[in-house]
Amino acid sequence: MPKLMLALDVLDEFEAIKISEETSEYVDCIKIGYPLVLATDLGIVKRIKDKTGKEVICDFKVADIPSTNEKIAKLTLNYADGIICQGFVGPDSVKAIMDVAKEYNKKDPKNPKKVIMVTEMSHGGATSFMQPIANEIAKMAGDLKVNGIVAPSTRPARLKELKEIANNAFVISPGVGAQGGDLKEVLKVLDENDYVIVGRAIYLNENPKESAKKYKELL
């Protein structure tokens, strides 16, 4: 059974913490991105962690040259349990982030930082430019031994293929819920090390706690 990751793309700190607390009984991990961090500050990661006791992953899809990626990773991993980066920028840029994570892990091996690499995104436009190179990116993920990859629930056949290519990397998979991914098909692919990401179907629901509970039960 895969785990449930909440994609918390709200813009208000009070709302973010309220939803985080309400859903924490059913959510295994919380993913936040630029919308919430830009609306508040990077310290929102710690505030959510303190309120929920859950791991928080920063979905910044970092995609820059190695020296810039290094700076972003140092700032982010000072707060977050993991960071998401793009793979298309090449192995040197991804390795720069991995090296930062390794330094943090030397200091605190009991709470290892995770580096998660995007292979193929879940929206329709990803088939234009990302999909043709996604298999190569997944292979690079396996070669680099990143902790995890992002692969789409909206295309279960692609999800299966990318997971197999990336070898031992766990998968976090967006697309279930508002984007229409078929959870039954996704569950045939993912295992207990992986995560199903659900965002709007939970945080836009009138009762986020009940929605999170429903998805947890479905998993």
Ligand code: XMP
Contents of the next structure:
Amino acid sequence: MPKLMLALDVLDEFEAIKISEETSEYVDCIKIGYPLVLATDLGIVKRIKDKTGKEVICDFKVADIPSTNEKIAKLTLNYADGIICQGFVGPDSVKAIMDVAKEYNKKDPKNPKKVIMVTEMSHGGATSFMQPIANEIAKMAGDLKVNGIVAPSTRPARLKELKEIANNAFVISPGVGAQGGDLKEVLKVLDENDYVIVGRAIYLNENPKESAKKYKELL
Ligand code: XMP
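Having seen the form predicted alone, please provide the structure of the form predicted in complex with the named molecule.
Now the full complex is given, and it begins with the chain already shown.
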């Protein structure tokens, strides 16, 4: 059974904390991205971790040169349990982030930081430029031994292929819920090390707790 990751893309701290507390019984991990961090500040990561006790992953899709990636990773992993980066920028940029994670892990081996690399994104436009190179990116993820990859629930056949190519990496997969991904098909591919990401279908629901419960039960 894969785990449930809540994509908490709300724009208000009060709402973010309310939803994360209400749903925490059913959610295994919380993903925070630019919407919430830009609407508040990076400290929101710690505040949500403190309130819920959940693992928090920052979805910053970091895609810069190694030295800039390093700075972003240092700041982010000071609070977050993991960081999402882009793979298309190449191995040196990804390694710069992995090196930062390793430094943190030396200091606190009990709470290892996770580096998660995007392969192919879940939206339609990803088929234009990302899909043609995504298998190579997934292969790089396996070679570099990043902890996880992001692969699309909107295309279960691609999800399966990318997971197989990246072999030892766990998968976090967006696309179920608002983007219309077929959870039944996705569940044929993912295992207990993986995560299904759900955002709007939970936080825009009039009862986020019930929606999170429903997804947890479906998983
Ligand atoms: P919804 O509301 O569609 O939220 O359930 C999905 C969440 O996942 C993010 N997202 C992605 N992140 N690679 C990523 O790293 C992807 O391919 C991808 N597709 C969606 C999106 O920003 C939102 O937080």
